Each structure stands twice: as structure tokens, then as C-alpha cells.
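Here you get one chain, nothing else, as C-alpha cells; it is the form predicted on its own.
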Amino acid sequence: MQDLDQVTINDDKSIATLGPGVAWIDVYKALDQYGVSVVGGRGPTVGAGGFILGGGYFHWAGKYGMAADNVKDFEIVLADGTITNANAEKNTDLFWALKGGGPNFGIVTKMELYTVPIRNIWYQLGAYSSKQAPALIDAFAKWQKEGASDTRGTVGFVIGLETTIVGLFWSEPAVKPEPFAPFYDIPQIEPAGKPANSTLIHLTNQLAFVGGDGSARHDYRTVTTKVDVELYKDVYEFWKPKAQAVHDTTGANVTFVFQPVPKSVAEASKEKGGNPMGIPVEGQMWWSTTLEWTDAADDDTVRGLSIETTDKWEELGKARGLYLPYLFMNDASRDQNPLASYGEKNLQRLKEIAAEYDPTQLFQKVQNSGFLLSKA
């Protein structure tokens, strides 16, 4: 085994072992020298443990499933103090539950992840005026319909009030991958982001600038729909003036984020033994938003924007047959209920597993936040 502080890798480079508090940037740095990576988080400072217990989704998930699907073994401390392992051979029900079931079963102290052969990649990070958002939404939906089936590539798409960022990512070296053709003729703000053949760790460093602004208060929110360009545009036009008003009133930084999820994500999850998340087996979009502000007096105003927006996604989505009742835990807000969105059967099974491994319900009582089964 090679010892890399909070990250170790086995001799044939197929398994990486992580401490739960290690940040993804440190994971990628440690593994880069071996020419491999893991399916992890795009946020450089995000911790591995909570990310994976919430399911975990990143750019390369189309081919490999969710991050949680790529765990080989969890080491976990149970409520009675027992240290045990959960994997495909031991405590298999607990293993299934930990792959997206949240902080309901114990304290995870170590995780073994299968590595993936991704190091040298192609990407382009482009900045655009938010006046170009409609054209970019057209390109994004066209790519989802026609190009997303090639799981080597994915698109990151974040609309702000003034600037929009589009990231095109290809998991191997390339020259302008054809599936991204809908984006190539849309002019960027100068200086333009140039295509680059580089490494995953270099990209992770670049993505740091897309992160938060350091505000004291922040929130997220999520909703899921089928792929539909008119739905995307209608909700964006609903959000835009409200977002501007909230920003003008509170100074909050607000974003409108598209996360493409191809059908292959759910298919890969099933092939790897399944998980409790109940992700629909079809192409879809997980909308999310990042809200950042400074004054507690503005909490209801700022959070009201994302609540109204997700309500509009649901209203229009249901009216048009495009709404999907799934909530991605890692992007859900405090008042949302992602565990219930996993489906009645999966939720009941999660509760039974929690009762088996935590019969006194310690972890439901000592935690006053997070997505708890007792509140689902």
C-alpha cells in the first residue's frame, strides 16, 4: 500500500482508501501521480464522507454511476460502539443503505473506492453574458437530446445575473469533441476560455473559482425534471426578474444551475448492486441553485426565491408531464425531503435497516439536523 496521508492506494492501483474528512482536491492530488482517480466531488474543499453518504454526483458519473456506487467497502462505528464493515459480502443490507441513505446508520470512519482510469482529459471553461442564456439553454438541451449518450462527455452550466459559465468536459484527450457542437458557435466574453488537453487535477484547481464567495450564510435547493428546452426557458424567465430583485434588495449571490443526468447513471447504479436513491432510469435534469448572503434578517427573502422557483418547476413540470419526483440529497435544502423521494419501498427498507443496526435510534436522537429517517 502507498501511504498518502488521508489517502492510500493498493499495489495494483485499483482501490483507493479515504478518510471521511478528506477534501476532494487532496484525493485527486494524491492519486494523480498514479494516473487514476475516483468518482468524487467537483468542489475542491468538499469532504468525501458526507458527499458519498448523500449519493455523490460528478462529471464522469454517466459511465460509472453515482460516487456511492463506486464504494467497495465502508468501515463504520455503530451505535453500540462496534466497529464493523459493510460491503458486498458483509452487512450487505447496511452497505446498500449507506450508498445514499445519509447520516442514519453510524459513523463512517473509512471508505474504499474503486479507482477509474481518468487523468488526462479535455475541457473548455467558457464565460458568457447572461443575455446569452436563452441561446445557451438551446445548446444545452440539444446536447442532452443528441450528445449526452456518449458518456465520455458532460456539461456544467451555471447562469448568474451577469455572467454565465459553461464547462465542457471530456474524459480523455480530444480536439473539440463533436457532441459539444451546439456550443461552439456561441461567442464567449473576451478573453475567451480556450480548449485544453490537461489533467483532472488541473481542472479541479480551475473549478475553484466557480465556488462560493465566502458569505456567512448559504443554502441550496433542487428539483428534477425530464429534458425539455421550453420548460427550462420558462422557469429561467420566471426566475430572472425575481433573482435580480432579491440581489438588489439583499446583495445575495444567486445562481441557476443545470445538472445533466443521463440514463446511464441509473443503469450503472443497478449494474453495481443498486442503491436506495430510486433515480429514474431516463435522461433528466437536476436543477440546483446556490444562494449566498450575509444578513440573517434576509433569510426568508433569499430562500423564498429558490422555494418559488422549485415550486414553478413542479407546477409547470406536472402540467406538461415532465416532472420527476426525485430529490438529490447533496443539493437539497433543509426543508426538502429527499429520503421520501426515494420511493415508499426504499424508504421503508432504510427504516428497517436503521432499526436493525441502531435499535435505540441513537443517531435519530443525537443529531438535530441533516436528513434523518425519523423526519422523512
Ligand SMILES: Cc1cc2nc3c(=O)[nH]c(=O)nc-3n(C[C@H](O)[C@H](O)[C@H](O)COP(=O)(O)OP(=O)(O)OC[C@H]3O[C@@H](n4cnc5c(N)ncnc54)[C@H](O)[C@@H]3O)c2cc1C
Second form
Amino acid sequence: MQDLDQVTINDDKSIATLGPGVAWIDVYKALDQYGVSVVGGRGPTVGAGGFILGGGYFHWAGKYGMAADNVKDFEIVLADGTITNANAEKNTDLFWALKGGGPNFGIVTKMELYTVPIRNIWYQLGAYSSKQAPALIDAFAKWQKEGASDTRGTVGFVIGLETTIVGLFWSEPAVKPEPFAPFYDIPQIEPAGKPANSTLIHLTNQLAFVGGDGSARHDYRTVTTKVDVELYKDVYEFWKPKAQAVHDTTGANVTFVFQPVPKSVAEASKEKGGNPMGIPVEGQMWWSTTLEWTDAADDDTVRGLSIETTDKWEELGKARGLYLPYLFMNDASRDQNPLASYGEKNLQRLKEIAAEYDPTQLFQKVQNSGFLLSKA
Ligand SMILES: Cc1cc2nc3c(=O)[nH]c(=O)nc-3n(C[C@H](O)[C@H](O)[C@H](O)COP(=O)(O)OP(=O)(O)OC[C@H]3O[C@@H](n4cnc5c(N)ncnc54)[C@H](O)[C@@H]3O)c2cc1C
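Can you switch from the form predicted on its own and show the form predicted together with this ligand instead?
Once more the chain from above appears, this time first in line as the rest of the complex follows.
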């Protein structure tokens, strides 16, 4: 067993062992001295356990697959108290299930992750006015079509009601990486974010805002579509006045977040043994949103905004042949059903594996919530 928040590394620095409660910033800090990292989280305070069991998406996922694809071994306590391991040789079906199958199989007490040679990186975090959102959507879609196949780089793109943030991330030292060219001529608001050769730790600390402002009530939501600039713009125009109205009446902070997912994510997942998530093998966009508000009386109003928006993505996406049914568990809202979106065959296999390792279905009965197979 590993202490909850402990990080250790093996002699040749190829495998990091994590306690399930460790926050990603502490993982990167522990590994920094060895010049390596792991495929972990963007938000510094997010814990490793739930993140990996939900698949885990990271800046550099394009090249390496999902975070869960980079796990070498899970140590797990099963419902009957047995402590066992799941890896490519032992309990291989359970190993597959844990790579995105959620909290349905046992309590993970230790994870061994393959390290990746990422420490020194280039990035630019730029702020723009919300009026520039359409021009930034054009630049983003152009980069997704033409630049995203170079998996050294990725873009984080968060539109707010007043400010829009664009993060350009490159996994090695660089000078203005060419694939980000569509963004360079769009002027930032002051103070402009300067391009910097820096470290993963420094970047992760800068991303403390990811996930929201820490208000009492919050929610996420997700939907997946193919890459299409007109679709992006049409849903943004639908969202913007509704988001403003919800903000004006409830004070909620709301965002419109583009997460680019290149084809290489699903390809890398397959190469590394596969996972249950059924991520389509093509370039795609996982739209997401953060909602932060304070008053429980406003729950329906605030959550209604994101529900209407994902409904609009689905309606327009289906009409235009651009909708993809996959839902990323780590960004899904409580009423969404990511496990069902993995496809009938994968869902059935997950249920069989859960029945084998947890015959009394303890984990379906004692957990009040979470993405449970019994509800999928
Ligand atoms: C600020 C912020 C930033 C984020 N950034 C990212 C990101 O970059 N990429 C991404 O993919 N997601 C991101 N997320 C989403 C995040 O991965 C999910 O919220 C995830 O569920 C967090 O896991 P947790 O263990 O911290 O949460 P919890 O709510 O504690 O756990 C989530 C689920 O996993 C179960 N679980 C947790 N630990 C274990 C364990 N050891 N064994 C068995 N079951 C367990 C819990 O029972 C629960 O059902 C972010 C979230 C926030 C708030």
C-alpha cells in the first residue's frame, strides 16, 4: 500500500507510484527533479484516484492517450476485502475496466504510472475580450483542422462572459510553435500573456482557475461533436444571450469551454491495450462548461443553461451529421450517463466484470451517487 498522498519513482525513472489521494501539483513537484512527469490533471488540486478512474484528460493526451492508458498497475481492495492487482498480466479484464469504468469495482489504493519525458515546456496564456470570441473560434477550428496533428501541442480555450482565455501549450522548449499561427495575430487585452519557456509545475500553478472559482455550488456538463467551425459558432451564439441572462439574474459565473481531442488519443489508447470508453477514432471536440453559483434556489435556472446548450449541440450536431454520442465521464453532469455512451458492448462487458469481482454488488449499493453501472 502507498500512503494516500505519497509519490515514489523507480530506479530508472520509468514508473511513478502514486497514492490515490495525491493532488496533481504534488505529483509534478515530486517528479520534477527527475526531469519527467506523468499524464495527469490540469487543475493543480484535483486528486489522482477519481480522475484516473474517469479516464483522465491532460494537455499532452494526443501523443500518449488518456491518463488511464498510461497506468501500468492498479492495486485494489475488492468488496470481500481481498487486496489484489490489475495489470497487463494479472486480472486483465479488471485492468481494462478500471481505465475509465469509474468507481464500480473496488477501492484503488495504489497506481503505478509510466512516466513521460515532459518537464521543460513552452506556453502562452492569453486573455481576450469576449467580443473577440468569434475570431478566436475561427482560429481554434483552423488549428484543430491543420495544426492539431502535431501532438506536441494543444490549445485550452475558455470563453467567459467578459474575458476569453486561450492557452497555447507545447510539450518541449520552443519559439512560437508554427501550428499555433492562427492565434498569433489576434491582439490580447492588457496585460498580455507573454510566451514563455517554463516548466510543467509553473504552468499547472497558473491553471489554478481551471474548474471554477470555488463557489458553494457548481456543475459541469459535456457533449462531443466532430470538428466544425459553423457548429461551434452557432451554439456559441445560442449560448451567449442565455448565459448573460442567467448571470444577470443569479450572479452565476459560467463558461463555454472547447476541449480539442485529436484522433491520436483513441489511437494511442488502442496501442496501449485499450479501455472501455469507446472514444471515436477521429478528431473531435469535447465541449464543456463550468457553472458556479451560490444560492440553491437558482439550481434549476443555472443548470438549465448548460442543459439547453448540450441539447442544442445535439440537435444541430445530429441535423448536420456532426454529433458523436460519447460523453467524457470527468466532465459529465449528474443527470448525464457517460457509461452508457461507451457503447452497448463495452457497457455489457463492464457489467460482467463488476459482477465477477463484486458478486454481491456492494459498490452498487453502498455508494449514494457517482456514475454507477447499475444506473447506466
Ligand atoms: C478544478 C478541477 C479541474 C479539473 N481538471 C480536469 C482535467 O484536467 N482533466 C480531467 O480529466 N478531469 C478534470 N477534472 C474532473 C475530475 O477529474 C473529476 O472531478 C474527478 O472525478 C475527480 O476525482 P476525485 O478523486 O478528486 O473526486 P471524487 O469526487 O472524490 O471521486 C470521483 C469518483 O471516483 C471515486 N473514487 C475516487 N477515488 C477512488 C479510489 N481510490 N478508488 C475507487 N473509487 C474512487 C469516488 O467514489 C467518486 O465516485 C477537474 C475537476 C476540477 C474540480
